[in-house]
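Next up: just one chain, as structure tokens, the form predicted alone.
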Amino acid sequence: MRIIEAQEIRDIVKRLCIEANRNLGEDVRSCIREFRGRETWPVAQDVLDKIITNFELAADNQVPICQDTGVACVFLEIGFDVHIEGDLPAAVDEGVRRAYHEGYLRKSLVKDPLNRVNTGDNTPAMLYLELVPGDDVTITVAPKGFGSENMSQIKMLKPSDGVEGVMDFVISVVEAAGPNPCPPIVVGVGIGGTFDKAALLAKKSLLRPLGTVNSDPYYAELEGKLLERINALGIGPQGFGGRTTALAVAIETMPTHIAGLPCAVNINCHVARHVREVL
């Protein structure tokens, strides 16, 4: 059994954290470059260069990359053989709370959903937990925004809907969500399960490197479809046209119901943050 120091996650927290926010993933900085050299329309080549200009400056400078530093999403896988001594809870908000006063993060969290009062420390962490077998701890930090987790949705489709019912739904949150989550976006798709797993796996999907497929066949040509018929809506970088409305589909699966078929989509902007580290 391998014991692990509550403290120690907590600082690994606080650092990702800081780190996901200055500096954008390399596969999300290559994937914008790359769509960039597709891009014809000269709106959309100017808002993409000034996109690249903006994550090259934060970097170079060690400031967030967008105002919006986001609610901090904090994965961990825990390996079946390790012990966590200590409050892990407790330990990843300080994490966060730290991070967010050290890193000068904008603090975004309200204490009560309808009283809204900012906690002041952008605490609570959005806190996801899975077993896994082995004796490691994998953290993973995605602040999320919230002009792109506003244009989410969820919808228990039927059974009958089947692939095009579930492809419909993507695009039509897509042509929905139009300008406003900071396109060119990034579409997690979560499908199956129950209502609640769906949003998770949509949400999960985004952790995915860009340029990564699904590891089944069949998945990995839907989210190549579904990508294609995204950038061909013209919506295109800020909404201002173009063929770069989306840098990537990811889609996750898991077993459903027989009488049902939920699908979440939970959209991301460009800014796809996104920071792993294996203790």
Given for the second form:
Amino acid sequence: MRIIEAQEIRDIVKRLCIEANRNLGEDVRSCIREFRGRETWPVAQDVLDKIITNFELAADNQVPICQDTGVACVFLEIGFDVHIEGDLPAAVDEGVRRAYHEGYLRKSLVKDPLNRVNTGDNTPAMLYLELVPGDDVTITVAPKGFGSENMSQIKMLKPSDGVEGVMDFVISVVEAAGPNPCPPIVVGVGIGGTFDKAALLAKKSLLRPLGTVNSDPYYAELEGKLLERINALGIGPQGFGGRTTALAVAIETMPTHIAGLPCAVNINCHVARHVREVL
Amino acid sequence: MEHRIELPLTREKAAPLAPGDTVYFSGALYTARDAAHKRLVDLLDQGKPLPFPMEDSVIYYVGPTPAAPGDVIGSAGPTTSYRMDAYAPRLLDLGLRGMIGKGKRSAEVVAAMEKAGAVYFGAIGGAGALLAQCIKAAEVIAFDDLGPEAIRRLRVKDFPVVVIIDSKGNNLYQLGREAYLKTLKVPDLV
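Let's see the other form, the form predicted together with its partner chain, since the form predicted alone is already up.
And the full complex, kicking off with our chain again.
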């Protein structure tokens, strides 16, 4: 049994929160550059150039890429053979608290959804725990902004709606979002499970490095088809028109009930932050 | 077309602006987002004075990150505007001449803009590090307790925005997309 102190996880969470908000991952950078190379609409080219300048500037000056430094979504995959000593959720929150304070990140959380008073330290983290084989702990931090989160939707489709129903729903969500979520966007799709599991799948699909596809060729092809249809809408970067509406579509699936076809669409902006570290 | 505009934004300066035009603002902008808008409207309901003059002002929908030591402000890109739609017509009726944000606006806001001769501008969403470079000074002038949502007076120099909806209701989101999609169509063979 491997023993890990909760405070070790606290320190990693802190570092990853700051890192994710300042340095856009190489997967996202190269994806944006690739789309810039293929963009033909001058206004869209100009916007993508400014987006590239922005993430380069943020990394050079070590400042946040975007002012919405998000809710801190923290995913922990904990090996069966690991014992964590200490209060894990408290340690994760402490990591977030320190990162958002010491890293000059924006505190965007309110204590109560209706009686809205800022918590002042960006806690609590949105914490997801999963047990996996082995004795590693994998920590993924994905700060999620709400310009894009607000444009996300879920729909309980019928089995008879099939793949066409899924495609139409995804397109309708992107169309309804239009310029609001800071396109070019990343579209996370969760299909199957229950109402809540589909939403989690959609969020987890956003953690996948851009440029990778679903391991099932059927869903990899569906991702490609959806991306093509989305980029034929003409919304373009910032909604000013153009080809580059989405950088990627990522689908994750799981088994579901004979009566249902849950489908969730979680939208991410072009500042698609996610960093991972294995402990 | 490009314009360089010294703030405040009078009706005369706003009138010639058209969708897709780039504008570089210099002068004082005021920040306000969700909670600040609610408080501004509450003040109006109570007949109390507002923390800054609305006539000819431009409001930037932004909640910046805290300034690191030695910096004027942190990252400061636009937030999504539709959340302010419930409050914007009240402010436009008082002479608010410009709003900077990103994303769609409601029909009610556009109608109030036409009446006020006001313009809706877009700054690049997500480009908060880049935009912060045009902000030369920042000062909280109201609602300090709201933290990132406090009202700030920003002194900007050549702050770049794009006209999204002009004072006649013409909309870049619609026009830009249509113009782009037209380029994809195969031209008719003569």
